[in-house]
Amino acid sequence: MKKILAGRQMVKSFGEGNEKRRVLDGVSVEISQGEFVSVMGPSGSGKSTLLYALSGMDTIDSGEVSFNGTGLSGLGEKQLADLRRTDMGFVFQQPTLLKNLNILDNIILPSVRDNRKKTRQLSEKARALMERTGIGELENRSISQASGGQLQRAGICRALMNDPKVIFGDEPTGALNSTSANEIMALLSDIHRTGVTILLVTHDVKVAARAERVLFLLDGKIAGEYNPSRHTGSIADLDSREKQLRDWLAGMKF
């Protein structure tokens, strides 16, 4: 299968002198088209920086990170910033939407400044999204006067407007009570399963048994890999593949 993300020997670190710290420490991944992976380790393992070194949204200190066959260490900002505008979607815990704008155009805003002649198509492709997950009625609202859950499908929506080829999410749950957690997740899988790669970031064990594979992060090293399909011999069963996940981290050394 095609390799749409990869990065090899990615070293990170923060802080100078004594205070000096890698956050990767030679990590290398792959992860083909069309996967769904997830990203689960302590606090401080590297979670979140290997999301944005691997989205371009970091820059590492030594090794390289490739989308599609394209190197990005070779890409200005500019290119970067297109790339991650046209080809990549991004959905956060807290989903930036601005209190001034109504929610159907806080999802067509960044679509807007490239395609300002072309504002009543976007607005109709949103409006589709927002039907999709479940949100249409609420176009013409505030943020304010939406749920946490709404918001964050708003944010999905706003992800999927130029039809990315890899959504990136860092804890897009972590902010949710568990209902609104488990309605974002089936969401997500939903759209998974129309070709789109999901590299997820998160500490619930929820969320994370949902994923094609899990890459437990120790230290800024990759300290292991779940792959439910070995070990329940599905990947259909979500309870039994949580049971397993657990029991797997359970085996975990930190």
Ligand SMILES: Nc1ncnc2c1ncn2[C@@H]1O[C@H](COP(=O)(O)OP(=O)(O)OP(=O)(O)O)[C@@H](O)[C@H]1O
Contents of the next structure:
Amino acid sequence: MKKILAGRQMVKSFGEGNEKRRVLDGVSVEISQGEFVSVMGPSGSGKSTLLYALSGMDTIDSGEVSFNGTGLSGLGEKQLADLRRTDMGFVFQQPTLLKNLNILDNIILPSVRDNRKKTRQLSEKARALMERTGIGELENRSISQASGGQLQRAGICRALMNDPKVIFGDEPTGALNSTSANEIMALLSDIHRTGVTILLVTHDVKVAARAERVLFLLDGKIAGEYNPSRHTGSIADLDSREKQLRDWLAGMKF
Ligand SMILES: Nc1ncnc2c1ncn2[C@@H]1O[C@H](COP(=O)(O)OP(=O)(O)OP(=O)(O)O)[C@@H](O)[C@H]1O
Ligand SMILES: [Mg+2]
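Same protein, different form: I have the form predicted on its own, so give me the form predicted in complex with the ligand.
Whole complex next, starting from this chain.
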């Protein structure tokens, strides 16, 4: 499979002098087009930092990141921003939505900034995405009139507006109850089945078990790698995938 995302010997430190700490300590990862990869690991192990490095949201001190064969370090700010906007989607713990706009306008806002003339087409597209993600009724609602799970769906719609090749998720279910979390993960699994590559940081074993591969990060290094689907087959077998991943994690020494 073609590699869509590759990080080679990534090093990132924070702090100065004695306080200086390597948060990414020579991490290398390769992600194939269409893959669904989860990143787990204890708090502070560098998961978010890894996600920011691979998506070009933050720079690294040394090493190299490439997206679809293009080295990110060779791109200027604008080129990088363009690449993120056209090819990447982001879903965080809570979507940053504006209070004074309705849900539909929040979804199209980043795209409208790009292309003022096409607002009508963008609205059509947003409506179709809202239908697909189960929030078709909510387009005129303000964000205070929607649940956390519904707002997260809106965040996912926004991330899908430009048909990204890769979706980066940092704890996208972290603020949701387990029912909403399951629904959001079912949605992300559906999106993955349409060919979108997914890189997902999570603490939740049930969430991570949906991935085809789980990377375990410890002190800025990849301490282990697990392939759930290779062990149990289909996504329908989620409970047993979760159990097997739990067993594997129990064997990780940290
Ligand atoms: N901008 C920053 N400035 C200084 N230190 C930082 C910065 N960002 C992250 N760190 C530190 O780097 C380490 C790794 O942070 P990171 O956010 O990547 O961890 P994480 O694995 O995502 O943790 P969590 O599961 O709690 O989200 C932590 O010790 C954190 O305090
Ligand atoms: Mg984090």
